[in-house]
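Take a look at this single chain, the form predicted alone, given in C-alpha coordinates.
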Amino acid sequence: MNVDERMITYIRSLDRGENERLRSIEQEAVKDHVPIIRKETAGLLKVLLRMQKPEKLLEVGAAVGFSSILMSEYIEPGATITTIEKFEPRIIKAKENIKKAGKMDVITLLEGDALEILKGLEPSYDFIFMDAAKGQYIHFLPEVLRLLAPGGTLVSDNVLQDGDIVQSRYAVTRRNRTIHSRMRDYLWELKHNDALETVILPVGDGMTISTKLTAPAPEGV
(Lines of atoms letter the chains of each structure in order from A and count residues from 1; the text may use other names and numbers.)
(Lines give C-alpha, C1' and ligand atoms only; values in the text may rest on other atoms or scores of the structure.)
Protein backbone atom coordinates (compact mmCIF):
# COMPACT_ATOMS: atom_id res chain seq x y z
CA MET A 1 0.00 0.00 0.00
CA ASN A 2 1.06 3.57 -0.61
CA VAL A 3 1.41 4.60 3.04
CA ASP A 4 4.02 6.92 4.49
CA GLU A 5 6.73 4.57 5.74
CA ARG A 6 7.81 7.13 8.35
CA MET A 7 4.36 7.00 9.88
CA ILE A 8 4.37 3.20 9.92
CA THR A 9 7.81 3.15 11.52
CA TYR A 10 6.71 5.62 14.18
CA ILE A 11 3.52 3.70 14.99
CA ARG A 12 5.46 0.45 15.23
CA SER A 13 7.98 2.11 17.53
CA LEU A 14 5.17 2.59 20.07
CA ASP A 15 4.24 -1.10 20.09
CA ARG A 16 5.20 -2.84 23.32
CA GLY A 17 5.70 -6.13 21.49
CA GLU A 18 4.66 -9.69 22.19
CA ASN A 19 5.94 -12.38 24.51
CA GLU A 20 9.10 -14.33 23.79
CA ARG A 21 7.28 -17.30 22.21
CA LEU A 22 5.40 -15.10 19.72
CA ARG A 23 8.55 -13.13 18.90
CA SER A 24 10.36 -16.38 18.17
CA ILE A 25 7.58 -17.62 15.86
CA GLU A 26 7.51 -14.25 14.10
CA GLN A 27 11.28 -14.21 13.55
CA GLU A 28 11.30 -17.74 12.21
CA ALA A 29 8.38 -17.02 9.86
CA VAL A 30 10.16 -13.97 8.46
CA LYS A 31 13.34 -16.02 7.98
CA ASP A 32 11.41 -18.76 6.17
CA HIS A 33 9.36 -16.28 4.07
CA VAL A 34 6.08 -17.45 5.60
CA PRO A 35 3.47 -14.67 5.52
CA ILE A 36 2.06 -13.75 8.92
CA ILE A 37 -0.08 -10.83 10.02
CA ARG A 38 1.50 -7.38 10.20
CA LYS A 39 1.97 -5.56 13.48
CA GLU A 40 -0.84 -3.12 12.67
CA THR A 41 -3.18 -6.04 11.96
CA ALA A 42 -2.19 -7.68 15.21
CA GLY A 43 -2.85 -4.46 17.09
CA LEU A 44 -6.35 -4.12 15.71
CA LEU A 45 -7.14 -7.78 16.47
CA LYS A 46 -6.04 -7.31 20.07
CA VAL A 47 -8.35 -4.35 20.58
CA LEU A 48 -11.32 -6.09 18.94
CA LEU A 49 -10.83 -9.20 21.05
CA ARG A 50 -10.52 -7.22 24.28
CA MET A 51 -13.65 -5.22 23.43
CA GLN A 52 -15.86 -8.04 22.21
CA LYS A 53 -14.70 -10.95 24.39
CA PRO A 54 -15.71 -13.67 21.90
CA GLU A 55 -16.11 -17.19 23.24
CA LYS A 56 -15.89 -19.20 20.03
CA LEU A 57 -13.44 -18.11 17.31
CA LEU A 58 -12.69 -19.44 13.85
CA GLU A 59 -9.60 -18.67 11.78
CA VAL A 60 -9.42 -19.54 8.08
CA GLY A 61 -5.71 -19.86 7.30
CA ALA A 62 -3.48 -20.95 10.18
CA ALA A 63 -0.09 -20.76 8.41
CA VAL A 64 2.40 -21.57 11.20
CA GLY A 65 0.00 -20.71 14.02
CA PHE A 66 1.22 -17.20 14.80
CA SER A 67 -2.10 -15.38 14.62
CA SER A 68 -4.12 -18.05 16.43
CA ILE A 69 -1.55 -18.12 19.25
CA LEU A 70 -1.57 -14.32 19.37
CA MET A 71 -5.37 -14.23 19.53
CA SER A 72 -5.34 -16.83 22.30
CA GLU A 73 -3.42 -14.34 24.46
CA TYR A 74 -6.25 -11.79 24.24
CA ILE A 75 -9.38 -13.89 24.76
CA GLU A 76 -11.17 -14.73 27.97
CA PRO A 77 -10.56 -17.96 29.91
CA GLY A 78 -12.69 -20.75 28.45
CA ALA A 79 -12.82 -19.25 24.95
CA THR A 80 -11.68 -21.50 22.11
CA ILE A 81 -10.15 -21.05 18.65
CA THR A 82 -10.57 -23.36 15.66
CA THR A 83 -8.09 -22.78 12.84
CA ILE A 84 -7.77 -24.34 9.39
CA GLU A 85 -4.69 -25.08 7.26
CA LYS A 86 -4.10 -27.34 4.27
CA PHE A 87 -0.39 -26.89 3.44
CA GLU A 88 1.39 -29.83 5.07
CA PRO A 89 4.70 -28.14 5.99
CA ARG A 90 2.80 -25.32 7.67
CA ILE A 91 0.52 -27.78 9.48
CA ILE A 92 3.56 -29.50 10.97
CA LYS A 93 5.04 -26.19 12.11
CA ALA A 94 1.72 -24.87 13.42
CA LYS A 95 1.22 -27.98 15.55
CA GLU A 96 4.73 -27.60 16.93
CA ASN A 97 4.21 -23.91 17.72
CA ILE A 98 0.81 -24.45 19.33
CA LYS A 99 2.22 -27.22 21.52
CA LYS A 100 5.28 -25.18 22.56
CA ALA A 101 3.03 -22.24 23.41
CA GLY A 102 0.96 -24.48 25.68
CA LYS A 103 -2.23 -23.71 23.76
CA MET A 104 -3.39 -27.19 22.75
CA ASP A 105 -6.43 -26.92 25.04
CA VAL A 106 -7.43 -23.59 23.46
CA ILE A 107 -6.56 -23.98 19.76
CA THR A 108 -7.86 -26.78 17.55
CA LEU A 109 -6.11 -27.15 14.18
CA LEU A 110 -8.18 -28.70 11.39
CA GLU A 111 -6.22 -30.05 8.43
CA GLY A 112 -7.42 -29.91 4.84
CA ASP A 113 -9.21 -27.81 2.24
CA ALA A 114 -10.85 -24.86 3.96
CA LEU A 115 -14.04 -24.88 1.89
CA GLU A 116 -14.71 -28.54 2.58
CA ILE A 117 -13.96 -28.13 6.27
CA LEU A 118 -16.18 -25.05 6.53
CA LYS A 119 -19.08 -27.02 5.04
CA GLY A 120 -18.72 -29.57 7.81
CA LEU A 121 -18.68 -27.12 10.71
CA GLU A 122 -21.73 -26.20 12.76
CA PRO A 123 -22.81 -22.66 13.67
CA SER A 124 -22.12 -20.49 15.37
CA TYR A 125 -18.87 -18.59 15.84
CA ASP A 126 -18.90 -15.09 17.29
CA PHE A 127 -15.54 -14.06 15.77
CA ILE A 128 -14.10 -15.21 12.42
CA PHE A 129 -10.70 -14.17 11.09
CA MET A 130 -10.18 -14.66 7.34
CA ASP A 131 -6.51 -14.89 6.38
CA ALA A 132 -6.22 -17.62 3.76
CA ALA A 133 -5.70 -17.61 -0.02
CA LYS A 134 -6.99 -14.19 -1.09
CA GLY A 135 -8.58 -15.44 -4.30
CA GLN A 136 -10.73 -17.83 -2.26
CA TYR A 137 -12.34 -15.33 0.10
CA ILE A 138 -15.36 -14.87 -2.16
CA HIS A 139 -15.85 -18.65 -2.31
CA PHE A 140 -15.55 -19.04 1.46
CA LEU A 141 -18.00 -16.24 2.23
CA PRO A 142 -21.32 -18.15 2.00
CA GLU A 143 -20.12 -20.75 4.48
CA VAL A 144 -18.52 -18.13 6.71
CA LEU A 145 -21.81 -16.21 6.86
CA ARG A 146 -23.65 -19.42 7.70
CA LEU A 147 -21.23 -20.07 10.57
CA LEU A 148 -21.11 -16.51 11.92
CA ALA A 149 -23.50 -15.78 14.78
CA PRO A 150 -25.88 -12.80 14.55
CA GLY A 151 -23.98 -9.92 16.09
CA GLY A 152 -20.71 -11.73 15.40
CA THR A 153 -17.64 -10.20 13.79
CA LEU A 154 -15.85 -11.15 10.58
CA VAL A 155 -12.35 -9.71 10.10
CA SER A 156 -10.65 -10.16 6.72
CA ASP A 157 -6.96 -9.43 6.15
CA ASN A 158 -4.88 -8.35 3.12
CA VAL A 159 -7.85 -7.03 1.16
CA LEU A 160 -6.10 -4.08 -0.53
CA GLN A 161 -3.28 -6.13 -2.06
CA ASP A 162 -0.50 -3.59 -1.59
CA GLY A 163 -2.67 -0.97 -3.27
CA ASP A 164 -3.28 -3.00 -6.44
CA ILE A 165 -6.99 -3.23 -5.64
CA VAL A 166 -7.54 0.36 -6.84
CA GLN A 167 -5.93 -0.37 -10.22
CA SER A 168 -7.66 -1.53 -13.36
CA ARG A 169 -7.30 -5.31 -13.74
CA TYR A 170 -5.21 -4.58 -16.85
CA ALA A 171 -2.75 -2.57 -14.77
CA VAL A 172 -1.86 -5.55 -12.56
CA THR A 173 0.29 -8.44 -13.72
CA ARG A 174 -1.56 -11.12 -15.64
CA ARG A 175 -0.92 -13.77 -12.98
CA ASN A 176 -2.60 -11.56 -10.35
CA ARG A 177 -5.70 -10.61 -12.35
CA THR A 178 -7.90 -13.43 -11.08
CA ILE A 179 -7.10 -12.65 -7.44
CA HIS A 180 -7.60 -8.94 -8.15
CA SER A 181 -11.03 -9.55 -9.68
CA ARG A 182 -12.15 -11.92 -6.94
CA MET A 183 -11.06 -9.58 -4.17
CA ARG A 184 -12.99 -6.72 -5.74
CA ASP A 185 -16.04 -9.02 -5.87
CA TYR A 186 -15.47 -9.91 -2.21
CA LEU A 187 -15.29 -6.29 -1.10
CA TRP A 188 -18.38 -5.42 -3.11
CA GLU A 189 -20.29 -8.28 -1.49
CA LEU A 190 -19.20 -7.29 2.02
CA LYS A 191 -20.38 -3.72 1.46
CA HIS A 192 -23.66 -4.64 -0.25
CA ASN A 193 -24.79 -7.78 1.57
CA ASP A 194 -27.93 -6.96 3.57
CA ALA A 195 -26.81 -9.30 6.35
CA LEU A 196 -23.63 -7.33 7.04
CA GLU A 197 -22.37 -3.91 8.06
CA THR A 198 -18.76 -3.53 6.89
CA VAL A 199 -15.95 -1.02 7.10
CA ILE A 200 -12.81 -1.22 4.94
CA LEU A 201 -9.70 0.07 6.70
CA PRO A 202 -6.23 0.90 5.28
CA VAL A 203 -4.57 -0.97 8.17
CA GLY A 204 -1.59 -3.19 7.33
CA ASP A 205 -2.36 -4.43 3.85
CA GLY A 206 -6.02 -3.55 4.24
CA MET A 207 -8.59 -5.06 6.58
CA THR A 208 -12.34 -5.29 6.69
CA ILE A 209 -14.43 -5.51 9.82
CA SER A 210 -17.96 -6.79 9.33
CA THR A 211 -20.73 -7.45 11.81
CA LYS A 212 -23.59 -9.81 11.04
CA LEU A 213 -26.82 -7.97 11.58
CA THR A 214 -29.64 -9.34 13.70
CA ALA A 215 -32.12 -7.56 11.41
CA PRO A 216 -31.89 -6.35 7.77
CA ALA A 217 -30.13 -3.04 7.22
CA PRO A 218 -32.47 -0.09 6.53
CA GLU A 219 -32.81 0.78 2.84
CA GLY A 220 -30.71 3.69 1.65
CA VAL A 221 -28.30 3.50 4.61
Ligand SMILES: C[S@@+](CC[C@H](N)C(=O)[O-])C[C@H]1O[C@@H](n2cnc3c(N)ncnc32)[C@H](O)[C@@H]1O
Second form
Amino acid sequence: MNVDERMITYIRSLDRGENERLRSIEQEAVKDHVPIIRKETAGLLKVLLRMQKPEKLLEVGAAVGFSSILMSEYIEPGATITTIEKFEPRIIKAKENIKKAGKMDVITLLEGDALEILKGLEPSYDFIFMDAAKGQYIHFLPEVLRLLAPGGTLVSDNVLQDGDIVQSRYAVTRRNRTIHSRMRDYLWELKHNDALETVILPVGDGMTISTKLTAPAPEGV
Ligand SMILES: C[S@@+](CC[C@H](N)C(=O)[O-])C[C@H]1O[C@@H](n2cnc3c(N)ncnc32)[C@H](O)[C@@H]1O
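Return the form predicted together with the named molecule of this protein as a structure block, the form predicted alone having already been given.
Everything in the complex follows now, all chains and molecules, and the chain you saw is the first one.
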Protein backbone atom coordinates (compact mmCIF):
# COMPACT_ATOMS: atom_id res chain seq x y z
CA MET A 1 0.00 0.00 0.00
CA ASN A 2 1.10 3.50 -0.75
CA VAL A 3 1.65 4.61 2.83
CA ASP A 4 5.06 5.92 3.87
CA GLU A 5 7.04 3.00 5.35
CA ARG A 6 8.65 5.33 7.91
CA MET A 7 5.20 6.38 9.05
CA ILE A 8 4.16 2.73 9.48
CA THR A 9 7.38 1.97 11.38
CA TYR A 10 6.77 4.97 13.63
CA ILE A 11 3.14 4.03 14.31
CA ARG A 12 4.17 0.44 15.03
CA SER A 13 6.86 1.65 17.45
CA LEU A 14 4.08 3.09 19.63
CA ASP A 15 2.22 -0.22 19.82
CA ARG A 16 2.07 -1.70 23.32
CA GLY A 17 2.15 -5.21 21.87
CA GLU A 18 0.20 -8.30 22.83
CA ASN A 19 0.63 -10.91 25.54
CA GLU A 20 3.25 -13.61 25.28
CA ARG A 21 0.84 -16.28 24.01
CA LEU A 22 -0.26 -14.06 21.10
CA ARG A 23 3.30 -13.01 20.36
CA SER A 24 4.38 -16.61 20.07
CA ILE A 25 1.41 -17.53 17.80
CA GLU A 26 2.26 -14.51 15.65
CA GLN A 27 5.94 -15.46 15.42
CA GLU A 28 5.12 -19.04 14.49
CA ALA A 29 2.61 -17.88 11.86
CA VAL A 30 5.18 -15.56 10.29
CA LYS A 31 7.77 -18.35 10.30
CA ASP A 32 5.32 -20.75 8.63
CA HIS A 33 4.12 -18.12 6.11
CA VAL A 34 0.57 -18.21 7.47
CA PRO A 35 -1.15 -14.92 6.58
CA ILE A 36 -2.43 -13.17 9.69
CA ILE A 37 -3.73 -9.66 10.33
CA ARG A 38 -1.23 -6.82 10.34
CA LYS A 39 -0.58 -4.76 13.46
CA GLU A 40 -2.57 -1.82 12.08
CA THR A 41 -5.53 -4.09 11.35
CA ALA A 42 -5.31 -5.49 14.86
CA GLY A 43 -5.20 -1.94 16.24
CA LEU A 44 -8.38 -0.94 14.47
CA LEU A 45 -10.18 -4.14 15.46
CA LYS A 46 -9.27 -3.60 19.10
CA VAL A 47 -10.68 -0.08 19.15
CA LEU A 48 -13.88 -1.16 17.39
CA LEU A 49 -14.37 -4.02 19.84
CA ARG A 50 -13.81 -1.77 22.84
CA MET A 51 -16.25 0.78 21.43
CA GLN A 52 -18.98 -1.55 20.31
CA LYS A 53 -18.73 -4.31 22.92
CA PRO A 54 -20.25 -7.01 20.67
CA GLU A 55 -21.66 -10.11 22.31
CA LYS A 56 -21.69 -12.47 19.33
CA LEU A 57 -18.83 -12.33 16.88
CA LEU A 58 -18.26 -14.24 13.65
CA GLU A 59 -14.98 -14.52 11.76
CA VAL A 60 -14.67 -15.89 8.24
CA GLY A 61 -11.09 -17.18 7.90
CA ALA A 62 -9.48 -18.41 11.13
CA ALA A 63 -6.10 -19.56 9.78
CA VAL A 64 -4.27 -20.64 12.95
CA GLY A 65 -6.53 -18.69 15.29
CA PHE A 66 -4.38 -15.60 15.78
CA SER A 67 -7.02 -12.94 15.12
CA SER A 68 -9.80 -14.76 16.97
CA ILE A 69 -7.59 -15.20 20.04
CA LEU A 70 -6.56 -11.55 19.76
CA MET A 71 -10.19 -10.42 19.50
CA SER A 72 -11.08 -12.59 22.48
CA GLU A 73 -8.75 -10.43 24.60
CA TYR A 74 -10.73 -7.28 23.75
CA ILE A 75 -14.34 -8.40 24.20
CA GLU A 76 -16.51 -8.36 27.29
CA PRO A 77 -16.84 -11.39 29.58
CA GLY A 78 -19.54 -13.70 28.23
CA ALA A 79 -19.11 -12.64 24.59
CA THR A 80 -18.41 -15.44 22.11
CA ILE A 81 -16.56 -15.81 18.81
CA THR A 82 -17.39 -18.30 16.06
CA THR A 83 -14.67 -18.68 13.45
CA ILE A 84 -14.52 -20.68 10.22
CA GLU A 85 -11.57 -22.40 8.53
CA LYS A 86 -11.40 -24.96 5.76
CA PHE A 87 -7.69 -25.80 5.41
CA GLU A 88 -7.00 -28.92 7.48
CA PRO A 89 -3.42 -28.16 8.65
CA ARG A 90 -4.54 -24.73 9.86
CA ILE A 91 -7.61 -26.19 11.59
CA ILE A 92 -5.33 -28.50 13.59
CA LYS A 93 -3.04 -25.61 14.54
CA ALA A 94 -5.93 -23.27 15.33
CA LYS A 95 -7.47 -25.84 17.70
CA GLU A 96 -4.12 -26.26 19.41
CA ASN A 97 -3.63 -22.50 19.75
CA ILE A 98 -7.16 -21.88 21.04
CA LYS A 99 -6.70 -24.62 23.63
CA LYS A 100 -3.28 -23.38 24.73
CA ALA A 101 -4.68 -19.85 25.03
CA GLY A 102 -7.42 -21.19 27.32
CA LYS A 103 -10.14 -19.83 25.02
CA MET A 104 -12.12 -22.99 24.27
CA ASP A 105 -15.20 -21.67 26.05
CA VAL A 106 -15.04 -18.37 24.12
CA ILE A 107 -14.03 -19.41 20.59
CA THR A 108 -15.84 -22.05 18.51
CA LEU A 109 -14.02 -23.21 15.40
CA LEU A 110 -16.25 -24.43 12.58
CA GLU A 111 -14.48 -26.63 10.06
CA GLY A 112 -15.26 -26.49 6.36
CA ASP A 113 -16.04 -24.18 3.48
CA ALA A 114 -17.43 -20.88 4.71
CA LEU A 115 -19.91 -20.66 1.85
CA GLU A 116 -21.63 -23.83 3.09
CA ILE A 117 -21.17 -23.16 6.81
CA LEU A 118 -22.57 -19.62 6.64
CA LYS A 119 -25.80 -20.97 5.10
CA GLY A 120 -26.34 -23.16 8.16
CA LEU A 121 -25.82 -20.44 10.79
CA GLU A 122 -28.68 -18.67 12.56
CA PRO A 123 -28.84 -14.87 12.83
CA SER A 124 -27.70 -12.78 14.38
CA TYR A 125 -24.11 -11.66 14.99
CA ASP A 126 -23.31 -8.14 16.05
CA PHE A 127 -19.72 -8.16 14.74
CA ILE A 128 -18.47 -10.01 11.66
CA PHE A 129 -14.84 -10.05 10.56
CA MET A 130 -14.30 -11.10 6.94
CA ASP A 131 -10.75 -12.37 6.40
CA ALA A 132 -10.84 -15.38 4.05
CA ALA A 133 -10.22 -15.78 0.31
CA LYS A 134 -10.47 -12.28 -1.16
CA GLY A 135 -12.15 -13.46 -4.35
CA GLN A 136 -14.98 -14.99 -2.33
CA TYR A 137 -16.05 -11.98 -0.24
CA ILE A 138 -18.65 -11.05 -2.84
CA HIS A 139 -20.08 -14.59 -2.67
CA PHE A 140 -20.12 -14.62 1.14
CA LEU A 141 -21.85 -11.25 1.33
CA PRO A 142 -25.53 -12.28 1.01
CA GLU A 143 -25.18 -14.79 3.88
CA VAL A 144 -23.09 -12.38 5.93
CA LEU A 145 -25.78 -9.70 5.55
CA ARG A 146 -28.46 -12.19 6.55
CA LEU A 147 -26.45 -13.06 9.67
CA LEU A 148 -25.48 -9.49 10.65
CA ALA A 149 -27.75 -7.86 13.22
CA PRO A 150 -29.21 -4.41 12.47
CA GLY A 151 -26.75 -1.97 14.00
CA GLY A 152 -24.03 -4.62 13.71
CA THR A 153 -20.57 -4.11 12.25
CA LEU A 154 -18.94 -5.86 9.31
CA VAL A 155 -15.17 -5.44 9.01
CA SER A 156 -13.41 -6.73 5.89
CA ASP A 157 -9.64 -7.04 5.56
CA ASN A 158 -7.23 -6.90 2.58
CA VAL A 159 -9.64 -5.02 0.36
CA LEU A 160 -7.09 -2.80 -1.42
CA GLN A 161 -4.82 -5.67 -2.46
CA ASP A 162 -1.48 -3.92 -1.95
CA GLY A 163 -2.70 -1.05 -4.11
CA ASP A 164 -3.63 -3.27 -7.08
CA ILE A 165 -7.28 -2.32 -6.69
CA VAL A 166 -6.71 1.07 -8.37
CA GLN A 167 -4.87 -0.45 -11.33
CA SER A 168 -6.56 -1.22 -14.61
CA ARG A 169 -7.34 -4.94 -14.78
CA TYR A 170 -4.78 -5.20 -17.60
CA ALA A 171 -2.03 -3.90 -15.35
CA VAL A 172 -2.81 -6.65 -12.83
CA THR A 173 -1.17 -10.03 -13.40
CA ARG A 174 -3.52 -12.39 -15.23
CA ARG A 175 -3.50 -14.68 -12.18
CA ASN A 176 -4.95 -11.88 -10.01
CA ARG A 177 -7.53 -10.49 -12.46
CA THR A 178 -10.50 -12.45 -11.17
CA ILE A 179 -9.79 -11.46 -7.57
CA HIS A 180 -9.26 -7.85 -8.71
CA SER A 181 -12.63 -7.60 -10.43
CA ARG A 182 -14.48 -9.48 -7.67
CA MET A 183 -12.97 -7.20 -5.02
CA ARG A 184 -14.05 -4.15 -7.01
CA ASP A 185 -17.57 -5.62 -7.18
CA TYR A 186 -17.45 -6.23 -3.43
CA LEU A 187 -16.40 -2.66 -2.63
CA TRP A 188 -19.04 -1.26 -4.99
CA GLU A 189 -21.71 -3.36 -3.29
CA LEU A 190 -20.60 -2.34 0.21
CA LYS A 191 -20.80 1.32 -0.79
CA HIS A 192 -24.12 1.07 -2.67
CA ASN A 193 -26.12 -1.48 -0.69
CA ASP A 194 -29.06 0.34 0.92
CA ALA A 195 -28.73 -1.72 4.08
CA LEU A 196 -25.16 -0.59 4.75
CA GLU A 197 -23.07 2.47 5.50
CA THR A 198 -19.43 1.72 4.64
CA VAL A 199 -16.07 3.43 4.89
CA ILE A 200 -13.01 2.17 2.99
CA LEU A 201 -9.77 2.81 4.87
CA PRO A 202 -6.15 2.53 3.69
CA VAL A 203 -5.21 0.74 6.91
CA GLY A 204 -2.96 -2.32 6.69
CA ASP A 205 -3.77 -3.83 3.30
CA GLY A 206 -7.03 -1.88 3.15
CA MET A 207 -10.03 -2.39 5.39
CA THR A 208 -13.71 -1.60 5.24
CA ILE A 209 -15.99 -0.94 8.16
CA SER A 210 -19.70 -1.26 7.45
CA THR A 211 -22.63 -0.81 9.73
CA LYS A 212 -25.95 -2.47 8.97
CA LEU A 213 -28.62 0.17 9.13
CA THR A 214 -31.55 -0.25 11.46
CA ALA A 215 -33.79 1.70 9.03
CA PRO A 216 -33.41 2.28 5.27
CA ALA A 217 -31.23 5.25 4.28
CA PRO A 218 -33.29 8.28 3.17
CA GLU A 219 -33.77 8.80 -0.59
CA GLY A 220 -30.73 10.33 -2.31
CA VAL A 221 -28.27 9.58 0.50
C1 LIG B 1 -5.84 -14.34 5.82
S2 LIG B 1 -6.12 -15.92 6.47
C3 LIG B 1 -6.97 -15.58 7.97
C4 LIG B 1 -6.08 -14.97 9.00
C5 LIG B 1 -6.70 -14.87 10.37
N6 LIG B 1 -7.95 -14.14 10.33
C7 LIG B 1 -5.75 -14.15 11.30
O8 LIG B 1 -5.52 -12.96 11.10
O9 LIG B 1 -5.23 -14.81 12.21
C10 LIG B 1 -7.43 -16.53 5.49
C11 LIG B 1 -7.86 -17.93 5.86
O12 LIG B 1 -9.13 -18.16 5.27
C13 LIG B 1 -9.19 -19.51 4.90
N14 LIG B 1 -10.22 -19.63 3.86
C15 LIG B 1 -10.17 -19.14 2.60
N16 LIG B 1 -11.31 -19.41 1.96
C17 LIG B 1 -12.10 -20.07 2.82
C18 LIG B 1 -13.41 -20.63 2.74
N19 LIG B 1 -14.12 -20.56 1.62
N20 LIG B 1 -13.92 -21.24 3.82
C21 LIG B 1 -13.19 -21.32 4.99
N22 LIG B 1 -11.95 -20.82 5.11
C23 LIG B 1 -11.41 -20.21 4.06
C24 LIG B 1 -7.79 -19.83 4.39
O25 LIG B 1 -7.53 -21.23 4.45
C26 LIG B 1 -6.93 -19.01 5.34
O27 LIG B 1 -6.44 -19.78 6.39
